[in-house]
Amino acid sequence: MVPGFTYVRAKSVADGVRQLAAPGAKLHAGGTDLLGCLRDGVFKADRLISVSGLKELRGIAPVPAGGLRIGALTTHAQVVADKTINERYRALAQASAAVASPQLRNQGTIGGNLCQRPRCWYFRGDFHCLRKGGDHCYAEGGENQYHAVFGGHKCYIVHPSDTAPALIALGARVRIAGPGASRVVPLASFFVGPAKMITKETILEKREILTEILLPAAEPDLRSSYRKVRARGSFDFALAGIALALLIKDGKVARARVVFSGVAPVPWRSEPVEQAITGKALTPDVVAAAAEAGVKGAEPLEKNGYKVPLLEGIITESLLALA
């Protein structure tokens, strides 16, 4: 059962920022993660500030300098249906299509997908773990088959978002509204790993709201994709996944962005894979070397070692598919 709370509809983004100053206030958008967290007791909320009715936070539109603006309240179903995203930013369309179930894609928002809390069963369960202010990571020596193999540092959550790796690969930025002027930051800088702060996943402060995602103009020779492997064929989080954005010129990779999902506390950019393929044609030998480089440095826990060969296989198949 969800505990009782006061529900307030913000009249504007500025009003939402102001209302978030109230003690115990939490932001409500699509609500697909927030309500689950309240029901499971992950955190408490005395007051929900809903921005779900703000039209300025919805929709997909071109920007004057090229590229796209995607409002944070735009649903995954709307992203998947958008012609421009399918034609120019294919990785994002594939990532949104891989989120949850059709029902949740109709309700869940792209902004919420970036800001959702970890799915670690210790964090979501009745355990006072490090991320909830405790002094122990129960996954380190417990049931850790779904946890991180990169970047753990005392907390071994994996980032649950599918759209985040795709957007980072595509060079997205996000706009954040707060008590002062809004700020725009690269999405890659939006996420916070446990080595920097163990109780937060993003740079958002209490009175800040993510309002929009900004995609750069898509270059004609850009090829992108997103693929994840999950335990069930639908409605499941990634065991491992990969977002690719490759600029191909004269049959060779001129620029590469490679970001893993399901294997680290943040979307994990793989510079070893990028370096292994840049300036080269994607031949089977080059791809094999890139896949091997991509899993070097992995530090699996007792029960998630399978993620290393799984990720190596995903790297191989995804690169060859874009060759």
Ligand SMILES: Cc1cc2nc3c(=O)[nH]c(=O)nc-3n(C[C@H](O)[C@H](O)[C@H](O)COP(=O)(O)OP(=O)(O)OC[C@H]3O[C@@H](n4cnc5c(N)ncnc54)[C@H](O)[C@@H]3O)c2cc1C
The other form holds:
Amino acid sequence: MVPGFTYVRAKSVADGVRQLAAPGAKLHAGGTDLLGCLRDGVFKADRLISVSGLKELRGIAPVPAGGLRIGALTTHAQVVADKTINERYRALAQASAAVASPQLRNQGTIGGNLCQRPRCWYFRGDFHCLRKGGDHCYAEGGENQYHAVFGGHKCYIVHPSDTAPALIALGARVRIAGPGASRVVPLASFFVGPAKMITKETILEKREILTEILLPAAEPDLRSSYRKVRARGSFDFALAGIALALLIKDGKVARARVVFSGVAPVPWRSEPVEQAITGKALTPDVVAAAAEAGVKGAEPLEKNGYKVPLLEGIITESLLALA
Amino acid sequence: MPDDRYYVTDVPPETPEPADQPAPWTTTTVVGKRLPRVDGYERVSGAAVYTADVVLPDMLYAAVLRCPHAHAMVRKIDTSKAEKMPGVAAILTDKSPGADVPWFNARTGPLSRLFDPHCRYEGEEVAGVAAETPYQAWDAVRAIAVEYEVLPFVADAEDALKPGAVAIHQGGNRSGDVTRYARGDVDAGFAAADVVVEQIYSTACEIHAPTETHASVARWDGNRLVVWDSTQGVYPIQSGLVQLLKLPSSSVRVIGHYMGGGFGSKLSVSKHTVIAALLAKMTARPVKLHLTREESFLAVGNRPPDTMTLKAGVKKDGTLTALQMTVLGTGGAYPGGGVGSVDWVVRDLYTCPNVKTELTDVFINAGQARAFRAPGHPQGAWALEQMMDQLAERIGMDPVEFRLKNVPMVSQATSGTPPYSSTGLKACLEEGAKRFGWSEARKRARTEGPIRRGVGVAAGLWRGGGGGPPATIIVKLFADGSANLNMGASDLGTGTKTVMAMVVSEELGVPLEKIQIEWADTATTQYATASGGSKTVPTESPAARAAALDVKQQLLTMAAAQLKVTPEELVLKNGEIVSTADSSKKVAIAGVNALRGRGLIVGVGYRGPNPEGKVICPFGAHFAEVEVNTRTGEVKVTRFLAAQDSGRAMNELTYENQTQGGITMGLGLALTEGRILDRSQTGKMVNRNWHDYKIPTAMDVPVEQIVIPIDLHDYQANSTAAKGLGEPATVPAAPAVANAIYNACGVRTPDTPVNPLRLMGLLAASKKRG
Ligand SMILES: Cc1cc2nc3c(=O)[nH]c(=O)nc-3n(C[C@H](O)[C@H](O)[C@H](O)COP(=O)(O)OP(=O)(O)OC[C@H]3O[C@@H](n4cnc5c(N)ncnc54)[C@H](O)[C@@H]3O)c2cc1C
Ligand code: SF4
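Form predicted together with this ligand structure, per the form predicted alone context:
Full complex below, order starting with the chain above.
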């Protein structure tokens, strides 16, 4: 049972920012992640400040200078149905379609997806672990089959979002409103790993609201994709995933952005794979070398060693599919 | 043993003699048709009232405080803060008057009590609260301060037997004696074999996870207790409460009505029901207690995990020479049938003269197992049916042909090796293979490239499924030709009500929409055993038929007097009673004066005895086609076919539903499900929610799921010729998938679930080996 809380609707983004100053206040968008956290006692909230009524935060529209603006409250279902996104930013369409289940895609928002809390079952269960302010990580020596093989540091969560790696590969930036002027940051630097900070996953401060996602204009030669492997066909997070955004010119990769999901505490940009393919045609040999490079340095825990060959497998499959 | 509930051996007195059994139907007009549920509208529209929907005037809501540790001793409970919270009406603890209820019986007596301070699993009950709203009840639960002494725990069957393992009960960690079975001489059998294979298999613990979690509402009318319960059997709940609360049976009424699934987890009385009853007594108000999903993962049953070592010998010509199985399993912290019936398929599915089994059941600090859809059988089949595949490959024989060669006509494991009343195993394999296109599909297997394709077969049986007495059903025919069917059995959502109404309709010609059904209420319906063991249709439908025939007999006698003919020459057809000698002599049901005068006819039907010296057993064979992505370990089941012999198919649609449910559950066992305990640190269950405990979704089952009823009418079994279906329909599903995976990628998968986590590891290892 969810413990009691007060629920208020923000009248505007500025009002939301103001209201978030109240002690124990949390922002509410679609609520699909937030209410689960409250029910499971992951954290407490005395007051939910809901922005779900703010129309200005919903919708997908072209930006005059080129590119696309996606309001933070846009649902996954809306993203999946958008023609431009399907045509120009396929990785995002595929990632949003791979999120959760139809009901959750109708209710959950893309902004909430970027701000959702991790799915480590100790974190979600009644274990007072490091990320919740406790004194140790249960996953490190416990049931770590779903945990990180890259970037772990005292805490081994994997970042749960499917849309984040796709957006990062596509070069997205996000706008953040707060008490002062709003700021725009590359999505890649929105996330922080445990080496920097263990109790939070993003740079967001208490009184900040993510208001929009900005995608750069899609070059005509851009090919992008998102591929996710999960333990069940729907209603499940990534065991490992890969977002690709490749600029292919004259049969060769002119620019590559490769981001993994499901294997690290933040969406994991793989420069080794990018380097292995940039300037080259995606021949089977090049792809094999890239796959090998992609898993180099992986540090599996006791029970997640399978993620290494799995990642190698999807790097191979996804690159060959875009060749 | 939970299985005991499934088998009734002593025939009760009201059972009629075999000679009184009605003759079999030759043709049917309603039975066997593809008809939707009689209560489909209610269930889909939300009009059906489930226990969770029951709201009574003045009702309180209860919540349970459960031990958060795998093993702990409650040292102190402080309820003072909770008592003062708004809306709190009562708090029940071990110290409360009347709470000293013994629980968890073993041969030696009760092992525990309602709120035993010695908590042996995470989720064991510590206290109960009743409050004005569910939220207030939960707030109060959170406000109770408990001092626990956390104890070392055991979270694994193997660990439980290690020297120095913490003893969960005074007598140690063995749950009952080792079960042994032997026939013939296995050593001689292995010596005579051309090929001997040995392999260790294991199945993970599964949670029942019915859509409706366990729920009870309790109300006292003076000294009489009325309980609404989401249960598979109102009479077992009644007798449980009578025993635990020391009340006369007449003072306990249990109402079942609509319920949303059980799979074996709702066969007997649970602690939450007693807690609701005691809180209702304390407060003199009705109390509802509806378990949360998390609680249902921890405390109301599971399919026990089993590790099975199987050794098998075969001759080149496909003759099985010996089967030897050892099993280690655990039913949790209390006797839960951790190994019950796991070896039954090994003993009985195939002809084999030499069989030896040994089963060890141990305690661990986890929730107690309960009967789960064909207890033991899916586990045993997981081992045996993969082994059959391994043997077939070694002797170079087609797996279907190999199985066909070993189809038994007698139950070898039953004393006196009696014949089966009917066995469709051969037909299931042959017809299934034909309809699946087995031979062609095997030729189509793709063993090159990243995506491999393969097919697999597996067979199974269910040792229950014959049903038997007792069962009493009453049918009332009203003067306007409508009827009332009164039965004590529960309908778990399987279609029991629909099938029984069809039987009545068949005999009386009353259309289904004119049959009103009263069911599952100890005060107003007749005695019935729990709906479990796939025995509800073979148990209840002959009684329904007998009741309808009793009505018909009386009706024809009345009509004969009115028409001045003999009852023997009359038939009931389309709502009219007609003379076969002179078709002008007829009268509509509504025109029968004696019936009008009396108001209604009451017919009573009893379930007759099962045939002497016969074993009634349903069989099945499943065929799966899969694609394996060798780069990722993903398995996609692309096609599935199930051929089932469950005697007469009473309703093709519910038959298909049951079988597809069985297939889906089998796919869950094979591919996605498994309880995960934090084995090395806390012993707590880490995946106790819908997301982490992975029930298959619509995306995990094939679009093409074909169900073939092998419609063998088993008139030796009973007067409707049906055998059970619900459980046999899940037994072979998982190993059929495992065999298909092997056929596709050459990797044997001895442990469930075969998800990408596991299969990727196996594929990587096999690649390394070359
Ligand atoms: C069962 C289940 C399965 C799922 N499976 C997947 C999956 O496979 N892949 C995947 O990517 N995701 C998955 N999700 C996550 C799902 O995508 C998110 O729950 C959803 O997108 C969150 O959106 P929301 O609007 O409901 O967020 P909310 O629940 O309202 O908020 C989530 C969190 O983000 C904060 N927040 C929300 N919006 C903003 C904002 N604009 N600015 C600042 N903070 C904000 C909230 O305070 C809260 O802490 C799953 C969720 C569930 C419950
Ligand atoms: S991985 Fe992180 S979230 Fe999970 S138990 Fe360890 S510290 Fe907590």
